[in-house]
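The chain below stands alone and is given as structure tokens, in the form predicted alone.
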Amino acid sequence: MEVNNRYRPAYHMSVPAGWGNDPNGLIFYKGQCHFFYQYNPHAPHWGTIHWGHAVSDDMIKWTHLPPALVPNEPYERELGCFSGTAIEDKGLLYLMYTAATPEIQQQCLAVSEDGLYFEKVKNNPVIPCDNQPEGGSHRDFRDPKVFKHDGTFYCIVGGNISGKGNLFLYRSDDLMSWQYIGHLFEPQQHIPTPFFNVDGVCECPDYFVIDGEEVLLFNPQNHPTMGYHYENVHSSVAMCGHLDYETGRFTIRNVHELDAGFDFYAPQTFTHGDGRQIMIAWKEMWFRTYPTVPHNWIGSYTLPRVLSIKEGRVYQEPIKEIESYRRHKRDLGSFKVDNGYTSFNHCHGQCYELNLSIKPDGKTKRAGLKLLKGGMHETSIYYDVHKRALVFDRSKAGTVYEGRDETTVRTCIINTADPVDHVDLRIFVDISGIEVFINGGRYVMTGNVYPETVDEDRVEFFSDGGVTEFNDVVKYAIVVK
């Protein structure tokens, strides 16, 4: 299959060919990062399904492997091997995970000595679809995370209780045979009622502990938008709080968003050797056009992102090792605009990082940035003072795109009580997708977007209004050979 790479990031993991999209088991094996993807090696749409493999020593510069799996057995051929989660025991690395056909979904387990060359078990399913509560869909059952906690095994599962989605919670000593605890929502007060009565499946469950906290990500499909929240078809969602090893039951604190962007979907998380919780999403979205489909590839991911966190949520920042790919540094120090733009002839680039604060006065209506511009096209990302919101626009951006969602603006408010003084913002621009970290990453936005031509590479800062501080302004070369 021929590959056009016109739109492939250089320094994100992107699918080689065919189509790509959750990514999977990810874990810390053997001094390597292994990254394992939801893969149809054949054409650039989703297919039957196997599981794409990379490996990497920094988790910017990925190596390509054979699949990991390949649907060859009768309970798996029809659709694939879905996702699931990675886990290593006395030196084994496992890979948990979906074997799926139209209407039955299992879970399955695989195993290897070398992390390399899989092998699956004899006894699959381990977990068959008839261990679910009453009213337990067979054929939406799906995407273990498995996990260890006080010497035992446990798997949440993703899940569909008599039409809402919902989560599952199993526990084994042996990875083998499981038994089923109980599901994880039950309708709490503070909780807006829209995360009890999803119309679909809970998706891609995965479960951590860091800085104490006890933190659950997972994916409500058909999410109703809640104001400028879950504004994509589905969504990708935090929680806070406390998993009953007994009950099952997953008592909620609090719950937010992961992403206000357009295209993030199926975050999963590792824990590398050094001890950082580091998470990967899927992005793309679901239900939308693809424009690389004519260059036989469709699938990126996420820079990995390190976890913490701060004030009761999770904050997610660039991995450091994205700094060693810096080159030619560009400090533009601090500068004013005054109810118009200014640009630099230094500033331009398809791929690169973006550091400043603006600080927008009292007259101001909103102030910010105008990336890969040329000719009609561009891209902004600004703060809109009276919504107290960083907006990004691509609805100029150049290839228009068509879903089932609302695919050209996206509003995350980042303050509702108290007047902001400046907006801190970290920016990614890799080729044909944008990262925009907002007050050292309380708040994340991402979205792909493809400039028609090489020269639509610009940056404009302007202001509306009043006049603008831009500080600390540094931009950065990101280069990776």
Ligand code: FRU
Given for the second form:
Amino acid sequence: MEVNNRYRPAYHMSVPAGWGNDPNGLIFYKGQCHFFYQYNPHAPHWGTIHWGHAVSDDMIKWTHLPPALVPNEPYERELGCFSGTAIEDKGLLYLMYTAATPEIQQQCLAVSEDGLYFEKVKNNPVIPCDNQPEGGSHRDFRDPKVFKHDGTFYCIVGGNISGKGNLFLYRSDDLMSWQYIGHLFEPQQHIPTPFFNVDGVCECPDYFVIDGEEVLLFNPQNHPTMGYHYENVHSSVAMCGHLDYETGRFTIRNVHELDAGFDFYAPQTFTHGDGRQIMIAWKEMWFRTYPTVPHNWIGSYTLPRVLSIKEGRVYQEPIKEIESYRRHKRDLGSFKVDNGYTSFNHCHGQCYELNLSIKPDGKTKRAGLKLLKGGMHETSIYYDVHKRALVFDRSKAGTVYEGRDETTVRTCIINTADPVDHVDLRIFVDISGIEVFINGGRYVMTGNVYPETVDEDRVEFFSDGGVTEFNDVVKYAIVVK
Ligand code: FRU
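Please supply the coordinates for the form predicted together with the named molecule, as a counterpart to the form predicted alone shown previously.
Starting with the chain above, the whole complex follows.
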């Protein structure tokens, strides 16, 4: 398959050729980070899913390896090896994944001594589709998250009960035989979102403890849009709360969407050797047109993000390793723009990090940036003062998307708990994708854009209606060789 790399990100992980979706089995094993992913090596569309595999020392530069799981067993006939996690036990690396056929989905195990070659265990499936509560769907039962708690293995699997999305908890002493404990959600729990009422599956669960908080992540399919939240066809949510290991019930304290952008799904976390909890997500969305399909590849991933919890909210910051790829520092200091726009020499590119703080005055309606700007195209990232929101507008960015959802503008409401007079941004632009970290990672907006030409690369600062201060503006090229 001949691949055109015009839109390939330079410092974000992407699929070498063919199709890639969810990150899987992220793990720090024997001193390296392993990244597996949902992979169709044969064509740039979803189908016959393998586990692609890459490794890295710093989570920025990845080395691609042969697929770790190939769908060659009768129990994964036609559809393949769906998402799951990795866990180390007694020096061996285990992958727990979903074996999917058009009729049923079941949880299976593969094991490796070196982290390269994996063998599927003889007693697969280790959680067959009938080891579920009554009403559990045999066709939608997937994405096991395995972890250890007090010396025992637990696994959370996504599914639904009588058509309503839910998650199921299992327990095991040896990873081979699993006992069903209970479902995580009771629909009568009072929370301000109908996530378990969705017609679909709660996909790709994750669960971990950081900063003394228990955090559950998952992806409710078809979550209805609520105001400016949950605007993508499928959503990614984070919950703080408490998991009862005896009943399986998860008591929800609060809930929020993980990323307010367009292209973010199926995030998965792992604990780095140095203790950081790191999350990577698929930097795409289901049911869209994918402009790189004619280039014979589709599938890129977010920067690895370090998680922390403040006031019941998951904060996300790019891993510090990205900073060693900074080159050509351009320190623009602080300046004002009075109802107009400005730009600077040597402040352009398609591959950079831009840090700044935006402080509009009382007359300003909108203030922010035009990125990847050329004669015909631009992407706008700006603060809408009346809405108190950050807006990511890709309606003029280049190739137009189509999807089941609205695909051109996303709005991230900035909470009243944030400072009122300014907004801090850390923006990463990488050829065909943008990640915007807002107010120290309290919010993030991720989206792909496809400027038509390589010289659509200008950066413009604008203020509509009044005077805006742009403070501490620093840009770095990011160069990965
Ligand atoms: C989420 C998902 C998972 C499934 C995988 C199949 O994006 O639908 O639930 O395991 O993709 O590739």
